[in-house]
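One chain is shown next in structure tokens, namely the form predicted on its own.
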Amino acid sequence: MKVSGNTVLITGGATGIGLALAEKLAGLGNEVIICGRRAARLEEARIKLPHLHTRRCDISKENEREELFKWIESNFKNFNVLVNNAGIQRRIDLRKGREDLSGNEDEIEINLRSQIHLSALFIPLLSKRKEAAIINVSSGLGFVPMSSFPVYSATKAAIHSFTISLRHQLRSTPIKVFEVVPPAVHDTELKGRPAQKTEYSISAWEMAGAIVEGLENDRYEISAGAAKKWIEASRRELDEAFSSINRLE
């Protein structure tokens, strides 16, 4: 697909991969819209990148997802690319029973249901464009789960499956469907705070560069680092990777 001249919405675009991708795409001549829950982070992003459009939106809430769609439809007549990037990651120990499942942030709602719902909302609009794309961000942990993040890993595996099905359903439309499969990214706030650099991690800027290169070359599964190996691995290699990343759990 072309990587300039688009009008792009990036959910969770105020930090991490989302913000790095916003900067990359804006630099290539795209009109970029980001949304997120935290007004302060959105303002920081707008100060850094003055041409960004920002919208406060909690995509865990169905009504706010619908309001986001209406706002885009009304204000951005050339909108043609949806990036389902927003996500959260929670450490959950199911040996405690229901204790770790309680909380205000619902991984299934944010990581899975919101991507499905936003895709469904925007598909009729995107189908009218000459060129369009939906870009779903999954994770290397959707291929090799990490036992301390069982719900997160499960939602990302589901996004991988959903994206394959969606790509097939939309094959006769103008909408291209991409999956981005990041490894650990050490300068993101996926867990609510900056992650630590590890042997498996890369920077958000590196991941954003891989995304742009993959889009430009119509590579429908885009990855980098350790996750790039995992999406092409055999069952034996996946089992070995699982043992390796979970060895301290």
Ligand SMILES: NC(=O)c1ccc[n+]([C@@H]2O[C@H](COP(=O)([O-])OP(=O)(O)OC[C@H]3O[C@@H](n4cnc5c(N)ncnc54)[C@H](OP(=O)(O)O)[C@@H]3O)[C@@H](O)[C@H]2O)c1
Given for the second form:
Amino acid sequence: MKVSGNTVLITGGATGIGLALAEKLAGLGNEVIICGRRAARLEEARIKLPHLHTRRCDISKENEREELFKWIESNFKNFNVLVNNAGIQRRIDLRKGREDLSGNEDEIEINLRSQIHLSALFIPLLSKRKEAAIINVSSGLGFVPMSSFPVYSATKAAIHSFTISLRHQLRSTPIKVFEVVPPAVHDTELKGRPAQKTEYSISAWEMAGAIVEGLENDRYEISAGAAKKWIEASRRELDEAFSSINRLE
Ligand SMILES: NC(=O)c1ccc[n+]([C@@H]2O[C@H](COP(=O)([O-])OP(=O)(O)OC[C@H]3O[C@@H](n4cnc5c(N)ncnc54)[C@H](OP(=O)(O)O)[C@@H]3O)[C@@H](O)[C@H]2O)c1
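Compare with the form predicted on its own: the form predicted in complex with this ligand:
Every chain and every other molecule in the complex is listed next, the one we just looked at coming first.
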């Protein structure tokens, strides 16, 4: 797909991979809209990148997703790219029964249900465009689960599956469907991720570069670093990777 001249919504675009992608895409001549829950973070992003459009939205809430859609539809006549990037990661120890499952943030709601619902909301609008795209951010952990993040890993595996079906269903529409499969990315706010660089991690800026390069070349599964091997690995290689990353836990 072309990587300039688009109007793009990046959910969770005020930090991490989303913000790096917003910066890359804005620099390439795209109109970029970001959304997230924290007003202060959105404002910091807008100060850094003054052409950004920002919108406060909790995508885990159905009514807020619908309001976001209506706002985009009425304010951005050329809107053509949805990036389902927002996500959270929680450490959950099921040996404690339900204890870790409670809390006010739900990974299934944020990482999975909202991506499905936002895709469905935007498809009729995107279908009217000459060129359009839905870009879903999954994770290497959707291919090789990390047992301390069991629900997170499961939501990302589900996003992988959902994206394959969506791509197939939309194959005769103008909407291209991409999946982004990041490895560990260090300079983001995702809980449980390394804040500093490790030998296994790449930067959000490097990940954003890989995304732009993948979009430009119509590579429908875009990855980088360790996750690049995992998206093509055999079952035996996936089992070996599972043993290796879970040995650290
Ligand atoms: N970092 C990694 O190692 C890594 C690896 C593989 C995949 N990923 C995926 O990459 C994506 C981006 O994550 P990141 O690493 O860049 O972490 P991040 O810096 O924490 O970015 C996630 C963004 O999502 C937003 N968000 C979370 N819940 C939201 C909600 N309910 N409504 C609206 N926005 C919400 C957050 O902003 P607010 O809190 O202000 O809402 C935040 O800006 C995620 O899907 C993540 O699973 C990350």
